[in-house]
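Form predicted on its own, single chain, as structure tokens, below.
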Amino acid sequence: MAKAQHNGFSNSFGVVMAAAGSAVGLGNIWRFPYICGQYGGGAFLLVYLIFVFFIGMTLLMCEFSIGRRTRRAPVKAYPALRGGGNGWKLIGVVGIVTCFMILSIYLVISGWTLNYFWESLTGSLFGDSGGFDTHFTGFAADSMRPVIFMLIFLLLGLVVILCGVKNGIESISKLLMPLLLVLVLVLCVRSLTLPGAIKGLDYLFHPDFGKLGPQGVLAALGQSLFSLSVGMGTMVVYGSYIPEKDNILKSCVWITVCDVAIAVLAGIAIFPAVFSCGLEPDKGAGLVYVVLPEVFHSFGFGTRLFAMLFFLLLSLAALTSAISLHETLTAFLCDCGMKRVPAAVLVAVLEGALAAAVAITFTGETPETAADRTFFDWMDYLTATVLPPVCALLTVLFFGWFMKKEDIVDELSNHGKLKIGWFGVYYKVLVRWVAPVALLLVLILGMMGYIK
């Protein structure tokens, strides 16, 4: 099979930083802490670690292998491995649709984060006498500000995409990922020096299985997919940029370690501070935009500084992930024959329009569409519960049952140069059976409402 030729990452470090940048995002710093808080802290963390290294990393390896083997975006990658046939395009199409919808919601939430960084910088975040809950509700309901900050965020990502894979995505990832690590460590140190911080660490690391339950286990499995950016075609595209000499398994391990480390460090930065202020850790999405501003406000000295650092951290994590989603859609259009610049701009225009429609949902001007759900609710349901598990399930089934085993072995061994004695059992057990069954459970039970 002839591979498509295009530019890619320059070395292994670039691969790990770019893919880790995609994986480390709102899922780690915004979503992980509050889900962890809902399901018993350390109990959820333990189950999550098992799933992310065995199920999530398996999906990551599958997508990387498919991408590098074909050097194509998802829609053309799957048929290329089966000698053509339009039916196989469906897997890639599901991934592209998933990516397109996720990016629109991602841009809205990232716009909120960018606004909070600006308000922390100017001090206006702490000047609302109505409280932080009222402050967030008022901001989200504004018909202009969320859209403006969303567009600013979108333009930042577009600039990176226009600079290309090496000079744009790889370069910015090499800069932002170490900076992100420094910021989260600074916040960890500050959080751990607060009185009563040990209660937060105990909550995070002491397993309370009474709060976990079946729903918590399923949520941990879903989070393991969400946080690694699998199930949306992104890692197929990034896999197509991996150099031939790189060890795919080694890269997958490092990316997963980075992803987990940032998630755990985010928990260390958040929970001790929350407990120190006598607040509850299971406040859902409001943990970041309502509870944490209250925590920072209680600091007294350094209130604005640490709030600014946190929302800068969250904004940078969101940016690296949004870039990967934008690049996936751009690569798809390039595979269809478009030039890179017009493709990237077209994606920005379409995403900006859809994200604006999602943002105004909170103004109260958008009516409920069906089944008592607004447009945002339906988008969130499809992108969090349905489409990623469907795409991930189709991918792992393709990889385990339809892609030629000799092609997989050839790709993972770098054409026979690497020893992969581990592959036999891994392929027969995890890839062919455990991962598909787990993904099917996530999909069915998620649609039944057992995963939230």
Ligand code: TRP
Given for the second form:
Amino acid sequence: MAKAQHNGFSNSFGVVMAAAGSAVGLGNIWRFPYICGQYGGGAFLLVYLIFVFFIGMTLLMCEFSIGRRTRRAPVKAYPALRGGGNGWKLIGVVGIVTCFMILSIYLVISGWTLNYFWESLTGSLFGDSGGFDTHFTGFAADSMRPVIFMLIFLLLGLVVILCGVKNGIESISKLLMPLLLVLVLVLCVRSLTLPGAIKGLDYLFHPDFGKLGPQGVLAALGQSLFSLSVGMGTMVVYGSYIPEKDNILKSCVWITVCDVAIAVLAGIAIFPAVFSCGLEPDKGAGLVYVVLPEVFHSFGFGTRLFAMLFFLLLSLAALTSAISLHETLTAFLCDCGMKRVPAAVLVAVLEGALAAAVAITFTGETPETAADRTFFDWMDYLTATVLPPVCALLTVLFFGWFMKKEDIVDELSNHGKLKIGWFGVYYKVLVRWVAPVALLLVLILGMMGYIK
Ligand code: TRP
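And the form predicted in complex with the named molecule, for comparison with the form predicted on its own?
Next comes the full complex, this chain leading.
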């Protein structure tokens, strides 16, 4: 099998920080709390945790192994493992298309976040007399501002990518991830010391199964994949940068723990504060942009400081994730023979154009029926809920049924140097059966519910 040359991460710490940088993003801090709120708090959390540790982490392990074994980007990685068989390219193609779509939405929301950070800094976020609801819809419906902030964000990511995998991606992740943890902890302390904070904790941890339903289960699965950045080849690319001596299984556990920890901490930073102000937590996507500014406003003291810290946290988390998506597309083009600099720039230009279209079609309304859904809603649904499970299903089927088991064991045990005696059971039960069946079931049930 031909192994393409790659410059990669320097050591295990670099691997965990870079992959956690990809995993921890808007998905943890913006998306997780609001869907958790929508689907019954603790009930959603429970299902999500099960999916993350059983299905998400399994996929992370599959993608890392495929990447490191082949040292290739997704499209070429699959056929390389089968000694040809070009049909397998399809898995990579679905992944690349999904990445392309996700990044556009991701950039738009990151642009909003950057704008909110800027407005907290200058104080203009709190100077508007019309309420935060109208402030947000007014901003999102503007045709210039969201596009400008999105482009600034895109350029920041491009600069990091142009600095390279080790000097750019790894270095910035090592710097930002610990900073992120500090920021989220500061916000948790503030939130938990507000009067009535306990109600928020109760909401987050007390399970209400009545609100979950098949939609909630699909959302939990989609979220567990999205949050770990699996199911579209990003982790195949990062896997191809993992050094030979790294213990992949151990890194996977650490990355998953970091990812879940930040999501739960974000919930703890958000819900107690929301309840303490007597506000409603099920505001959907607007939770972070509409409800939270109101919460910060009610602090009286330190309003701008905490708003700034929060939106800084969100922007930085989003940056390392957007970079990983940008890198996946860049690595794919490089694998097809392009040079790194033109590849990264080409991705930036195409994404910039698509993201501008997404930004302009966002209306801020919550759609009731399929007919009301905008381009933005469909992109969000496809990229965060449907396509990742599809690609994940194909990946796990490939890994469990078509990749040689000796190759897998050889890769995960670092050519026999690590003991992974228990892996046989895990492989037979989880990889071959539980993960594919769960993915398929939840996908079918969830889609039946959505397209009414
Ligand atoms: N995991 C990131 C988040 O939670 C989003 C993300 C980055 C992603 N790269 C990805 C999702 C690749 C799926 C696939 O915000």
